[in-house]
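One chain follows as structure tokens, the form predicted on its own.
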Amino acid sequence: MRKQTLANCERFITEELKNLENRILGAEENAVRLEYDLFVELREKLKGQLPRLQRTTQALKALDVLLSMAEVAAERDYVRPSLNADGRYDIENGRHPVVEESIGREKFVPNDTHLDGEHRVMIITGPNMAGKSTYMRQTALIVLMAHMGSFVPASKADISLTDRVFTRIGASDDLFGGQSTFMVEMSEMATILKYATQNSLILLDEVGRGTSTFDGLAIAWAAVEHIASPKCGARTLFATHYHELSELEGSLNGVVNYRITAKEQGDDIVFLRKIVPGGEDRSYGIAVAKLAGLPAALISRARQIMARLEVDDQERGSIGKSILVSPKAKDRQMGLLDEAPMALANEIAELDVVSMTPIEALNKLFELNEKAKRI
């Protein structure tokens, strides 16, 4: 049978070749149709077994999670935590599971955490880079791991049943929303204080740092008072460089001071990464700036400025104590006999110590000593 006429030839085909051509051209379409028919048939069979398949899937998911947690617990020496309903967090030698794995178990310094009804708010002070944020986050992670049924990185852990874990850590802004870093921080604080309960755990890091010193200190101080009050009562880790907040221990129920230890070696600092009771009155920010590689001249000038600021601060007295003093005590008039010490203090404040030679400084010190004796 003639099939096609070309320029210089004719093409012919037989019935057998025609049937073969049809089978070849229709093979792909038939394969797709057959595959779909098989898929529909399999789907209908599985549909009747769906409950069994879902139960199997859930069991495999749970087994995978439990196996993973058990394997990690065995490899990294985790312990089984206990749970209580007393609002008590008692963690001994707690560790950060991620940081520990990153730097090595032998290099990580474990720390304890103790929070209860009598010690609800920990004011944590200490140098920059000393490990305050790591300590707070490891506490939150241990609490979360205990609630999900996992062993935890500690030598002992008794964890209170916790309804929420709130955090205010780090700095970020919302440019598209027109919110500054400080506004974002305050919005997050508002949410925390609105929803936190006595069964909540709060982590606050450097609250109030995005505004002026006095504004920030006032907000941080008031926040601690609110959290420690019976209205909130949440267990809280509050890391801050406002050392004035240390004054709250002993004057506000439930507030205790802790600090991250460090050791000075000349102008340098060594971080010991251990948290101990007590407050810290220095942040060692200049030492950290030196570690970061800031120019030596800048570091030297910063130390001079810091020395002057510390003298001014000593003359003013403790800001924290002034907040705790009653208005009547603060409004007391200066006595007539207080005029001479004030004049001497003003004279000292006006000294240009940086530009004085050693002999000039000794002579001035002798002169001031004589004046002090006459007062």
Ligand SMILES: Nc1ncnc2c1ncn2[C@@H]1O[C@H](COP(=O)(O)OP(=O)(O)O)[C@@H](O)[C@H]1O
The other form holds:
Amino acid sequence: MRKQTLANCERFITEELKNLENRILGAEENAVRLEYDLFVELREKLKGQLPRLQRTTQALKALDVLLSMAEVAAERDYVRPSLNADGRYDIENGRHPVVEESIGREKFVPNDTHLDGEHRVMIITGPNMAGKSTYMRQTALIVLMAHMGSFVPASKADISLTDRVFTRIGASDDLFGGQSTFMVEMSEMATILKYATQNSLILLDEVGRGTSTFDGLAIAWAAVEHIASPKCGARTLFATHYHELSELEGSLNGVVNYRITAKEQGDDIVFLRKIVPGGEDRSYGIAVAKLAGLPAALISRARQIMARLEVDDQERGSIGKSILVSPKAKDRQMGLLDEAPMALANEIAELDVVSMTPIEALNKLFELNEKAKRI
Ligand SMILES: Nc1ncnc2c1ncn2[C@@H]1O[C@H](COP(=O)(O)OP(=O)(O)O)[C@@H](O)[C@H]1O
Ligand SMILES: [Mg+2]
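Please show me the structure of the same protein in the form predicted together with the ligand, now that we have looked at it in the form predicted on its own.
Expanding to the full complex; the earlier chain stays at the top.
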């Protein structure tokens, strides 16, 4: 049959070709319909078996979780924790399951955690980047994993049955909710203090930073007192920059000091990542800032300012004691560091600027500048 006449040719078709064309053009549509019919048929069949299927998936889910935990435990050298109901946490060589994977097992420094009725609140100090947050979180994760039925990243772990783990970590701004960072921090604290029991574990990472040093410290101090008191009594890890809180050890029942070690080599800082008993009285902030790559001139200027502030800091060091002892016991003494700025000020006051030549003035300025740097 002739189908079409073109400029210089003719196109023909046969009956068979026409049928073939129809079959090809309808094939996709047929396939889709067939597939859907089969699917509906299968769905109808399965519907009758729904409860059985759901039981199977439940079992598979549980198996999947248990298998993953078993695999991780075997691969990463975890141990089976024991549980107690005595409020005792005894972790030896605990590790952070995620950090150790990301930095490499051999680079991660394991640490112990011991908390019980006598050691309820750990005040943890140490420089920025020392590993305070990591340490606290690894402890919470080990507790959580033990409660899940998992092995834990440690060489030994005896974990107290815990009703809740509370955390106050990081600055999670809720700007859209109309709350400032500090407000978020305080309302989280309020929740923790309201619900924590002596069977709870609390992690407080740097409480009281979103405000001035004094009221921040005051709040942090009062919070430790509250948590350590019998009406709360929760086991607590409290990381802080307020060295003053170390004063609480010995005067407040249940409070113990720990610090994560670092050492200085010249102007640089080396992190040892080991937690040891005792408080830290420095924060090494400038050394860490240097490490982060702040300009050298800025760093040396910061050291100058720091040296001057240290006079105040000496006074701040006694704040802790002044809260504990009587308010008037604290008589400010003029420290060594006060004398140097005074001498410099006197020297400047005595200059006879009017009679100096410009070059003398410049030399003097240079000399004073050198002296000031050393203060
Ligand atoms: N125990 C550890 N062993 C090895 N590296 C660690 C350890 N703890 C922390 N780190 C490393 O140090 C970094 C800073 O730790 P972090 O806990 O955030 O310090 P901090 O809270 O004291 O400022 C982590 O990101 C991690 O890479
Ligand atoms: Mg931290």
